[in-house]
Amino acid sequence: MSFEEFVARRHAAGELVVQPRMGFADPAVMRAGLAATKGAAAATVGTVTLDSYTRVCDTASVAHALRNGIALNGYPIVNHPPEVTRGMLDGLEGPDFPVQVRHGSARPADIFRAMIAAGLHATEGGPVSYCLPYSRTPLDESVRNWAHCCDLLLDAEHPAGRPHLETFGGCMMGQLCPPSELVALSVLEALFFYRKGVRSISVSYAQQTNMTQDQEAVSALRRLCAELLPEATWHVVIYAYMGLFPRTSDGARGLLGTAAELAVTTGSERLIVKTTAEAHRIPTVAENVAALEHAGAVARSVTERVVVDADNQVYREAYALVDAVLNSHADLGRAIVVAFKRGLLDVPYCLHPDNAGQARSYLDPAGRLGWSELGSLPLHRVVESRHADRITSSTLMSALSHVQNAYDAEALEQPMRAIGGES
């Protein structure tokens, strides 16, 4: 069974499937993480996140950290021979349990051949959120590079089904992007793939700062999806929030209840979950474990999907700008850089040099995200009003803590339990 099968069965069956972030250097740390996952209550697919080095295909320190010992951030997939990595999976990777990739790399060729030499079909990023916010990379190379990974991962035999890839465009930046521009970024990425010949796919998108809006970012994701990818089979993967997490335990679990609520209410299938570590370090297994099982114990809790107008503000925004996108060249990695050239697609407070960096978002009383400059954006006839104050230094920390500080103060408000369980 493939990924994308894996996924669409655990759907139909009525669960939400739910994934960590995780990724350990030593195969048998790795293993054992895999294991945990697997075994929790919950339906969860694994993951291996690559490390930082990699990421930049620095394999020589890769190689000297361990040669001597040195922590990594993540599993190092390209220095650990395949047959290494295919046993770390054995026995625990299969039509029961797939596992994905994770990497974050916008030149991530060596990344996919020793994937596919692992056995491995499932990955993610794309050529303009895997540069961007993470890379001096220029994007007009990135794109090529993900458009030869595209080639590498339909070219190689799978045996467990079609090659599954599964955009981060979503995500941009984890917080303050208007769900518009998340929404066009992650349906252009899918097109990209789609366009290279794709057909497995998964769209990602990052839960922001208001569940309404987030709701309709959702709804604009799947109609968009449903126009531009008429032959592909898609889901929507829902990112836990990705910014300034709270720092108490209740409003961490909190915030992942809330992304497990849009999933369901959105008809989302799988959820990539935060743990009650974020704001502090890299979490356990243990906490992975914790956080998986809530999410999916949420999940279970709601019932009822909501229903929302398809002709939303959002899905104007989104459909404006991926039109801009598409009519800007006619070859879609062309587009794209094109596009960001002329700040036809610019993320707000983006300092990659190829991002034009003059969009600027803000947060209303209600905690929702609009746009208070729009630069170049093809949205001057779209958005309904603007911000009209300039933002500064103070109100852009304020809106990076919104989320972070509302969540905390209502655990915080909550009565105090002493040992045994007395308030």
Second form
Amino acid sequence: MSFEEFVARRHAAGELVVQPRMGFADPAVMRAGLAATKGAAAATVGTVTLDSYTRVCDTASVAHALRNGIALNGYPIVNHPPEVTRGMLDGLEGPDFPVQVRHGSARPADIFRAMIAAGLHATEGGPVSYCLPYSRTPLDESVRNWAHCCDLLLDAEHPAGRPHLETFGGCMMGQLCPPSELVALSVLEALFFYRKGVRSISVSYAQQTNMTQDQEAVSALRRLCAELLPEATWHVVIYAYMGLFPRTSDGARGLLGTAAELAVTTGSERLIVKTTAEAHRIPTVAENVAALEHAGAVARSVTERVVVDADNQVYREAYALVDAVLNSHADLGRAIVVAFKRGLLDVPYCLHPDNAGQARSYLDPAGRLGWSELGSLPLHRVVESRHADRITSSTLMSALSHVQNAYDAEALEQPMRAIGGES
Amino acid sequence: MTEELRAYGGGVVTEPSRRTVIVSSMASDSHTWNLVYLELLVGELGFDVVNLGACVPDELLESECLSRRPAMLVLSSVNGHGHQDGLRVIQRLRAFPELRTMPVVIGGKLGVGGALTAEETAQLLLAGFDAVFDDQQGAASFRRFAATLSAGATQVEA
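Form predicted alone done, so how does the form predicted in complex with its partner chain look?
Below is the entire complex, every chain and molecule, led by the chain shown above.
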């Protein structure tokens, strides 16, 4: 059974599929992490997250680290021979436990080859989302690389089923990107994969700062995918908040619980979790398992789906962005490059040279993300641009830590209330 | 600015009122919110800021430092490779005689297992960093360090 079939069956059975981000350099440790994920009391898929050196094609630094026992922050799939990776997965990965490779590379051809050689068929990323925030690779080169990787994936034989690609576009910058642009980028990357011939796709959306706005965003994402990916099988994957995470355990669990609630109320099929260690360090296997089980339990406790106005503000903005890009060039890869060059797509606070850097976002008092500067974004008739105060290091820090502080404060206040009782 | 000073070198030049600080990641680190924040913070301390962005290769870092001769280089890393990358980068930078005395600091989440040990911090200092700022310290100690630099017309907040 393929990645897509596993997720579809679990969803049909009323379960939210939960997934960690987990990667360890040592194959034995990686295997133990996957085994623990599989054994968790939740509907899980496995993750092999690669290390940062592999992401930037620095195999020499990986080799140096492996030789000298220096810790890596993920599994170096290109340096480990295919038989080592196959052995690491043997007996774990299969119809009841698909495994996805997660990396973050704008030059991922070697990663795709290594993954295919190891018998894996599911991965994620995209020409924009793994280029602009995470690399110095020129955007047009990233577009070419990702087109080539779609070919590599489609040309390989996958006994387990159709190869699966997930967009990372719904997670741009992790935080402070207005939801409409997250939706637009996720949709555009899905359409990029689709036009290359990929028919098994998932579209990401990262939890932001306001539940109602997030629910509108997922509704917009579904509506646009339904229009643009008619012959694909696709599902929605929610990412638990990717910005500064609460420092207290209760705060972290609370925020993860809200992400699970977002996933279930919007009919999303899969959730990427975060752990109580997130604010402090790379989580242990046990912390990942605890997060998977907590998210699964919260998901089971939520039964109601939310009804969202299909023609909401996030949809109108996302539609305008996608429409402007599609009108820029017949070839979608070229269209994306041209759109960034003209500022039709412009990610706030993104430092990449190919990003215009004129648009700015802000957090309104209700915790909704909006635009304070539109730059050349084609949204002048869609949103009322608000004039926000000039950003300083401390106002930026308060916007970045808004969610962290809110959930930590809630967690710290609870015992006080319990002691104080009704007053 | 430095280009012009070099091109017309030999005469007496007035020290510009704002000196340049380079803010940068290192080769394997893709995180940028830390850099966006530092750009604003260092700018508020009275410096011009050159922000080199994500995944800066060693060679680019070297050429930028050699050509700009910044008042300080601020390296920020949060992917857990900062200790290993920092040791490599500082040794390469200090190998250039012109960069021996350039103030270089590093900060962020520098190891995969949380805060660095005292020994790991000592290794970084011994290798040539002027200061190591752990993630937990906040901005205050970094501000104090930056205040000690001759930054021209710098007014540091208390």
